[in-house]
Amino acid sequence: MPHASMTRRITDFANRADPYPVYEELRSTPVLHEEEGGPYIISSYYDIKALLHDPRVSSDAANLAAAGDDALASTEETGGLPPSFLRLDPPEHDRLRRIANSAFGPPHRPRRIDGLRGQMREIVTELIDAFGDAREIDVVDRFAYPFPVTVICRLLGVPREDEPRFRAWVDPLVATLDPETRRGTDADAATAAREARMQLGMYLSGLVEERAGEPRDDLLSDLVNSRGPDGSLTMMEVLSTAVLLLIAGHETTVNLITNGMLTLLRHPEILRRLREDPGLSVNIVEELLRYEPPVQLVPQRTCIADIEVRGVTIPKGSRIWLVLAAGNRDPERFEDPGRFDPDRGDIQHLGFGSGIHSCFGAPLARLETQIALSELARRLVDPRLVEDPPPYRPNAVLRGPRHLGIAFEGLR
């Protein structure tokens, strides 16, 4: 039986529970190109960081299609909505992101995220209280999913009674981020994603029309009524941005919280420290973003000019995979990178990417995860894993457990 290519091993579900040995092997060839028309895979910290800031690397869905990955582009451009700014290059990317950011945070809305702190604590308390007399729960279904999806819906202004409808729309959209899915292993994935994107867009268009006539104190109202030096958003741009924020605003955080709880249960001495000192959650979350990042790789990039990396010329028009999780454990950058250590003095991770496409919602994800982990640590009595490793989601890009069963003796 022929040896599987490294490209296949990165996306192979058999390696999902522990992909890090594959990444370690990958770093021995920092610029890997295995087959004609295949991606150039970049795995070292400094190379990834440089390329994330390189204007010759494009995120435009049209360039990705031209490079031979048209499944993602067709998913983004159908369903009645244009690509989000995540799939655009400057200057259009910059204009849309600036308008969205003015509604999301400083300088126009400096307290929007921090102002949610009280509501976040209330939501977390309600979710943990709802464990009741149970002595075993699934952290994903009972906590890590409902918490961030509730927060992003409140932020956007989605009515609470509609929150449960979103998972059916979000799951097929997230599935198309996986290179294995886009390679055609699931012929129905693109169709399901287009349908979900259309339904989500139609639902949000109703909310947008309401906010245009009667603005409220929510993110959707600000997007609809934005007027500034960058102009305003069209109806379609509002919808595309709202869909992006809804998906990106919770899916990665679900994995960050779940990966965090799994890691803490594997390091009980750090879990104990967090219980005694909730302030440690700030460093814990940063180290988690390095050690177990929810976004493992960025496969949606193409070269719009020849680029030389470590003596290898990546030709114009080539696809690039940036394996963030491999860079986060690069011994050239981090001492003892395979050790989970929230006391590191320098945790400049790639967990939120870098450059113009760095994670738009990083402040929100940080705060949510800090509150979630510190409260779970404080309130669960003697928590322990039911199964290690837990069952993982199939997605190689957004990596995290599908379920995380934990047993405990009660609630504090």
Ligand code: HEM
Second form
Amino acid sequence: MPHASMTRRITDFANRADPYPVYEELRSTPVLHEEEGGPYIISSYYDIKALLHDPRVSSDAANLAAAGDDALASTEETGGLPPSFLRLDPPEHDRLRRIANSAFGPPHRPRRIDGLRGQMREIVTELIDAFGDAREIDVVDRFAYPFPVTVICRLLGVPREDEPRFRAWVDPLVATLDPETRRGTDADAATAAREARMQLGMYLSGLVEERAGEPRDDLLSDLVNSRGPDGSLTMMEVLSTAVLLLIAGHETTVNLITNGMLTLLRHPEILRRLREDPGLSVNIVEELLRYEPPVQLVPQRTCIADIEVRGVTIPKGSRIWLVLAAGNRDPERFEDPGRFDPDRGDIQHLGFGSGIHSCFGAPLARLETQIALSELARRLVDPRLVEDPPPYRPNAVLRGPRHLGIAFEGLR
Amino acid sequence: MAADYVEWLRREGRIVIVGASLAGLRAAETLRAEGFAGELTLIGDEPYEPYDRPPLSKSVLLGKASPHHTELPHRWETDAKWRLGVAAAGLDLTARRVRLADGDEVEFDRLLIATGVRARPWPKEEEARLEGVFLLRTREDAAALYRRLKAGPRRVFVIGAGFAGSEVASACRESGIPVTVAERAGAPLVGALGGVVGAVAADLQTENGVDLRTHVTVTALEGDSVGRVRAVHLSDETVVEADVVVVSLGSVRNTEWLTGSGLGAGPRGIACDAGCRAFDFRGIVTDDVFVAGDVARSPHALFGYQFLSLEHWGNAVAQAETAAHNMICHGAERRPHLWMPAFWSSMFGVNIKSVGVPPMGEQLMITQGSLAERRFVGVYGCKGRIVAAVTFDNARWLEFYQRQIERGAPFPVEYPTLDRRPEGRRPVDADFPDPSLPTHGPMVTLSGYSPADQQLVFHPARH
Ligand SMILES: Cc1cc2nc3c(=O)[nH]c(=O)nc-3n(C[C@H](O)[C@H](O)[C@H](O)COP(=O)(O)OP(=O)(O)OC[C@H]3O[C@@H](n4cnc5c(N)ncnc54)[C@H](O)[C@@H]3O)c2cc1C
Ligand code: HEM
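Now that we've seen the form predicted alone, could you pull up the form predicted in complex with the named molecule?
To see the whole picture, the full complex is given below, headed by that same chain.
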């Protein structure tokens, strides 16, 4: 019987709301190679983990381009900026990431993220207050979407009065991240995105220039003025790093918050526990990163040598897809993997990747989502889903609902 | 019959653990976690609840952690009788009794020995007693040394540049205290990592302002009229004035209390089988006496069944868990202690980690990064196989190399790796002072991920 290829089924929009049966099937062939020139698809927890730590696996955009196109090829427009460290190998990756880290976390800036806690709470409170008298809202548009971008503005040092302008540029950019949308996008949208990218780039370089030599207490200042053992960043490197933080941290966090609310509404008992004990949000967020990870797969890796996985040799030069969401539900690793259970003893998920490219923004994403979910749980009276499943965005990699309609009886 | 015994033991047997530190505590917790309901006694000569030692040479000396607050977290209710502050002084194997220093006796059905090691003292007793001469093994050692460092000594002199000595030197420099380090070999860490990597450690020290003296030994410690140390005499005839001396000459195994017990215990530790059962002096394995932690010496299947003594934190934990498991289960359910040797340290702002057994390595290849930048992965090879790896500020790759060791992967590393520099294309002599030569022969590899499904695979000798 003819049978749609697995590669096709992963990207097929019909499977977006519930891709997990496809992943389960996928795991029965843990190293899947369907066609000449196509990717090797890896779906078991331990294999993914091993490959994320394998020094024969490259993230370099140049290697990827050499390996040819595939269904998820995302050679996104960089608008003339040099590749960010997400798409670089060591030693360049390590150098850029170290410098970025000296602006972001311990030991140099131990309070940068935690210091945002109060502001995050305020932003969340304002967003929820703004629901006003409504008894039905879209969690995505009214809450999950505006929250992370506002936080990243504060982190970078975008003045508050510029926040609306800034968001107006970010929105069309994020929209074109999706390879599916990009392929189908009409010329107008493409032009709008290009225009937005340019405006954003110019705006950011203005901010950066203001801060060169005149540091303030924000991340951009630290990036442009870094003079550590790794030297300093060029202007272009500062910009590409800032754009990376912006893009990598946006849709992912939106989706984690939205997936979180959706999952909690499907598990009312856990929602009730969270309302009574905000501390539970820590485990809930970890389990969410396992159970509904916003980055479903990492499609941008290539092998620089032959690699043997479970007896299959992946030849040098091949692309590999690491299906994090499939590994996260691998019964070889997790007991009862299909159950959402924040009480599990060891939630060592692949939701943030692993190895040298493991999510740089993880401490920020965790804190944002913990605050977002515990506040939603605390303040919404008797919330429920309007539609289940909700409508999804087309993107198979950064998967999440486009809208999440919920109804509730009022605000506490 | 044997099955009945184990059932009985689990229900109402008496288990005694001697040595109430890392290995002792983890074993006690594992026993309870795995359902041991009988009587459990822990005997420890230190008057404290189990505490953690690695911080003692790191954060404690920097004043970032208090020496009195490095208790080990309890992971499981042990519901045990704690006999702290009293040493075990003897063992009667036939009567199954531990004799305590205060004259008491404690009977057991099964015994776990986890008495660890102590710091090797300065051999000349009178000099060792001078005020200002320190060892570093216990909480009290660390507290006393920290007090002196805080008072701002003129110069600290560290004898021995192994990991512990190097960490002390690092803490001194971080606190702005002048420090001299003397090492018999050509560089720091040579015994653990070989001369090539040792040279990197040497640069690290000198660049951070350590006065490093290699190829020398200390011949005498000189005191002043009131019994305080004031200078150190070296084999090259130089004299260095110092008011603090830290003796870091390795360790001595705490096995004296077993003298005459009939166990195979001595200066090299207590030999045990892969299941943690102690050997008696005839080389016959005992049934009721188990060993874990720094004091143990056990054969490792992946390293030619050589008996390894591993003074590593992770080894103490893993071996304690295996020993505890094996103490209360039937023969077929016993597990071998297959822990992959792993070690970490940090000094002069660099994070150093290793897996496997570097001193087994004859050759070394820098497969990622570069020695000059002090960010690299070094892979050790022996007889055509990878036996160890070390990273300087590159720990995230270590897991990969660990798998390679487990699989008996070939050395040299021919395939390309990320960030391979020209210097890493060919292996070089790892430069250990005294290469141990493991035998040719059959080899064993490890497969599977979680401890429960790990399996050894035997490959007969090739001809
Ligand atoms: C300063 C320092 C830094 C370290 N840093 C690192 C590091 O960075 N990484 C790493 O992997 N490892 C490190 N280690 C090693 C690690 O701490 C040990 O491997 C670990 O403590 C071993 O645990 P153990 O329980 O086997 O032995 P120990 O911790 O030595 O415990 C043995 C206990 O038994 C007691 N005892 C001895 N004889 C008797 C007796 N007759 N009766 C009763 N009790 C007795 C001892 O007093 C002691 O309390 C470090 C050790 C020190 C001292
Ligand atoms: C829930 C939200 C998030 C998820 C699920 C997520 C997930 C991931 C994953 C899976 C990777 C690994 C990619 C790879 O291996 O190629 C990654 C990398 C990265 N993430 Fe996140 N991320 C989130 C939020 C953020 C935020 C808020 C930021 C920034 C502030 C951020 C910045 C980055 C960066 C810079 C990288 C590249 C790291 C590198 O290459 O070294 N992420 N993220």
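Numbering follows the first chain given and starts at 1. Definition used throughout: the rigid core is the maximal C-alpha set that superposes within 1.5 Å between two forms. This one's a predicted model, so the numbers in the text were calculated from it and none came from an experiment.
Residue displacement note: residue 311 has its CA displaced by under 2 Å between the two forms (rigid core superposed). In this overlay on the rigid core, residue 135 has a C-alpha that sits less than 2 Å away from its partner position between the two forms. The angle of turn of the smaller rigid part against the larger, between the two forms and from C-alpha superpositions, comes to 14 degrees.
Superposing the two forms on their core, we find that the Cα atom of residue 199 is displaced by 3.7 Å between the two forms.
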